[in-house]
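Take a look at this one chain, the form predicted on its own, written out in structure tokens.
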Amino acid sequence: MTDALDTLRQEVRLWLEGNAPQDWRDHCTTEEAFVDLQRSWFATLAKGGYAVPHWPAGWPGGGRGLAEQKVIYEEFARADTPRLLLSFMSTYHAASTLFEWGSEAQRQYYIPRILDGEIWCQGFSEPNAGSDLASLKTRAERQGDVYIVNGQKLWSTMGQFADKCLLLVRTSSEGAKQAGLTYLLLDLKAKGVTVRPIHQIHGDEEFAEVFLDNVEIPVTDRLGKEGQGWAVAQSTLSSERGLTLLELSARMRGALWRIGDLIRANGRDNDSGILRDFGRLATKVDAACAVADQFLANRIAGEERVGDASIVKLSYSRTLRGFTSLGLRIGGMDTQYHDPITFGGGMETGNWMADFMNSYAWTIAGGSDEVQRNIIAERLLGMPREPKSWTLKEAVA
């Protein structure tokens, strides 16, 4: 830690003492309260210069290096501030894609609106095109100065609250599947757009599906050239790697006290088996933090390898499963009841049944555990690529 980073840490810590929301978990029991808190907290962070430290210099609060961003997000985790779930797609996916692929006119129009709190979602996945994104079928046909779009998108995080959507569509069926994709910016208030929240198993509605019926999108709202959408989408998907998982791992370590309290409250503090499992979990949580920390250090040093991010993702998702399942087991029958959830409360709220069910999302979101293992095996370990058309009978022969 350099003197400059130590000074920054003290500045952020002092600022949080005067500005971080207090007792916010107790109030986020309704969707309306969640949205109000998210908008208010983002505005406070923007005013304080901590909302978008990852943006380029020249934008308010931007121009921070990775080491500085790490300090800021570590302090957010330590102070247990609300995660910016509502504006996450806006400030990372949308902004980073606009900075890299947008025209000067597009950047000057959209970026200030994001800083003012405009909410974006992502329209990539479809009912039959999730892990195999290149198979998407939502169609866009150019007619003069507009594209006419028809189709359906699925798993659009926070889509029901969003104003705009990053939309990946098919404009050609010729050649490779990836070559026929185009990237558009969709106004969710446009005629022909229908957004429906998806009710999840633990009671939240974090995702939405988006239906597009002859929706007109101006050609001026295209990022990159027609047919270049796959390359633009890769920029979008790479925008969140690194710091997000470092912050989440730090938050999980900061929440270990919940299991400690649960052990005492249930009279299990003399149970050697429970204490052994708790000790193992604490070690795994520390290891997950160390893996995320090392990944970021390698990135700062320019030594990141293709596939390193998959190790971080896999480490976090497996540890989170262990964290929530231990809480559920120690809590006994009392944790089997379905308590009202804390909207936007993260993955370690102490509502153990909801936390446990929510933890499965991280084994799928951003690439399933199976996909991460394939990347690690093929890209890092140099193992042969997975056959595309194998059968179980052939595999065991």
The other form holds:
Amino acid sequence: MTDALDTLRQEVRLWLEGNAPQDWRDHCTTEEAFVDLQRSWFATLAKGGYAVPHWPAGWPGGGRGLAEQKVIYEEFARADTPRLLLSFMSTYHAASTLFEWGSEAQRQYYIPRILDGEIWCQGFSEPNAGSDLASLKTRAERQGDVYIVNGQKLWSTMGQFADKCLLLVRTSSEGAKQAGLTYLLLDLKAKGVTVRPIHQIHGDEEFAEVFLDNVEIPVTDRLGKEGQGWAVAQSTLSSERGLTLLELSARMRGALWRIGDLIRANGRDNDSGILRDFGRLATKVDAACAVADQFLANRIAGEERVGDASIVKLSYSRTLRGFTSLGLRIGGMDTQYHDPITFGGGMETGNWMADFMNSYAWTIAGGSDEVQRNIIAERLLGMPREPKSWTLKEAVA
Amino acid sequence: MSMTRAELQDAADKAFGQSDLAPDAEKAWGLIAEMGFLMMAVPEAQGGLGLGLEAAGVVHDALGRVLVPGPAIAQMLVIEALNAADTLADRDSLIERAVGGEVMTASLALRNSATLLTCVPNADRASHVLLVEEARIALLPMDGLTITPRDTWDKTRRLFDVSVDGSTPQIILAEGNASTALAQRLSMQRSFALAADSLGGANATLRLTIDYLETRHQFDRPLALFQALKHRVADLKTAIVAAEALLWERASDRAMDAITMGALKAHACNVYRMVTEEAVQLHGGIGLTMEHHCHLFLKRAMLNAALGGDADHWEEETGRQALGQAIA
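Okay, that is the form predicted on its own; can I get the form predicted in complex with its partner chain now?
The next block holds the full complex; its first chain is the one shown before.
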């Protein structure tokens, strides 16, 4: 087993030597350059058989076990290749949802297109439904063979570059809120769709909002039955748990040299206070890597518990905040002057103010730190869940 | 490894899991010897179990959970030093006596002078004490050495100063390069054991705190329902789980050095301190009293943080080392 993994590691390393893009961080200072690089790197990976190791066997590049995927990610992090931000939703969220819920016809139509580079985004969040998905309001009404959809979606990662969208809509307001949801596949080129990028606090446009005005979606582009949307969405949300954080924490460890460089460049090498903070951070980064690693080992062994993923995410997001804010502090006044940001450069580009502000994406997006803390307390530690009626009764009283 | 970590954990839990906090010192020591905990790291060739650092981690974690008193960490350092002394004529009999429960102790301080050893547990019951110097590591019979008891806040450990003079007979265990290498290993073991003891204690403290929050009612509902408190508990749990993952990773990493293990120790002790400080606060008034157990963990956490080099020392060393490695 270990021998096979070592062989794989050598293979990946060798392949990366010939194929990994060089100096891309320096060139990715415009949106166009970012999109070009993302598309060409995905095509290279697809050809090399490393774009979709998590797909089922039978699809090109698929059929890798978790331990193999881990090796591949570790090597990618080590070679500092660009992360697949643009095709991330399509190869993980869209693909895994299609594999689990799609009809044979839907799979045969959509999956090969994803491998060809079709970009997907996710249309779950709404202006008034962040972490509380069940309360979303975008409406779909069936008229014959189509649904007519009206509403607004928010925080669709990479939505402005996407071709398709995983759309969660309300088809009924009767009964339990979750039971009125339906899952649709939206073509973003369809009539009535407007996509507008959102400028984040550091100037990048990672997210978009999507406006839907009487958009027609064929009933054949529904995943699961009408009213089954909540269940389908759960499998979309759990599709990439674990691996991403393993890759990201490995990347953070790989980027510690940036802070080391800064300490030397600013002549702080003998400043005990700075050295202590750096030493404490380095150990915290090691711990964040170790906990991601352990999570994956438990998952491979089938011993994952509800809440384990929240521990990994919370531990990564807090450590990342510490990492970027230490860089910001040691970088001093230089970090206050605006430099062009590296699009898609991750959160350890050395542009400290941008990286620091970007770290909020991890403490807020994908379930905020506060939501993770609730999950850890209630699901993992078994503390009582707050009764829904409490807040209201108390407020009225 | 013939036993898995889970099996060892089971054995350790059976021995100490059910006992009261800070159990009777004599009984606990007898149990430690009887269970074979002291022979775990001893190579099989010397009659031990050859289980290495991971097994030591399980044991110290278990001892930390119930605040077992006694010199287990110091004793394991002596056993490690004896293992290394392969030219010593009566090594095997000394090891046999040590794993059998005869107390042989060592200083748990970061540094000592050649004439004074500090932070030596249970010196009054010990037959020997370990002396670690720059160029030489030796075992000293306690007969004739002057010991001074030090009254510690943490009553689960009894510490002594031990005065050494030039005329004290010495059983030399290592000299020169061998001594330098052994001193590194002893430092690593001390750091690792203190880290494991700390995380065991942190876990027990968190459990105690959650139980209290679930039992205690205020404003007609259990404290455990308040989100402000739940979130603090979740942060503590997250810190403990990440530190434990690091502990087990470093236990099995063959490329460890004294600084990396010291960094683990500093990190684990920071977590232990944070958990015990929060525990006192979350217990409210009762946490401030001697009647409740919180203070026992808090005091042991503070002592662990000070023994074997404090966080300031190890974090600075770690920072320097990371700076060296970070040359791109």
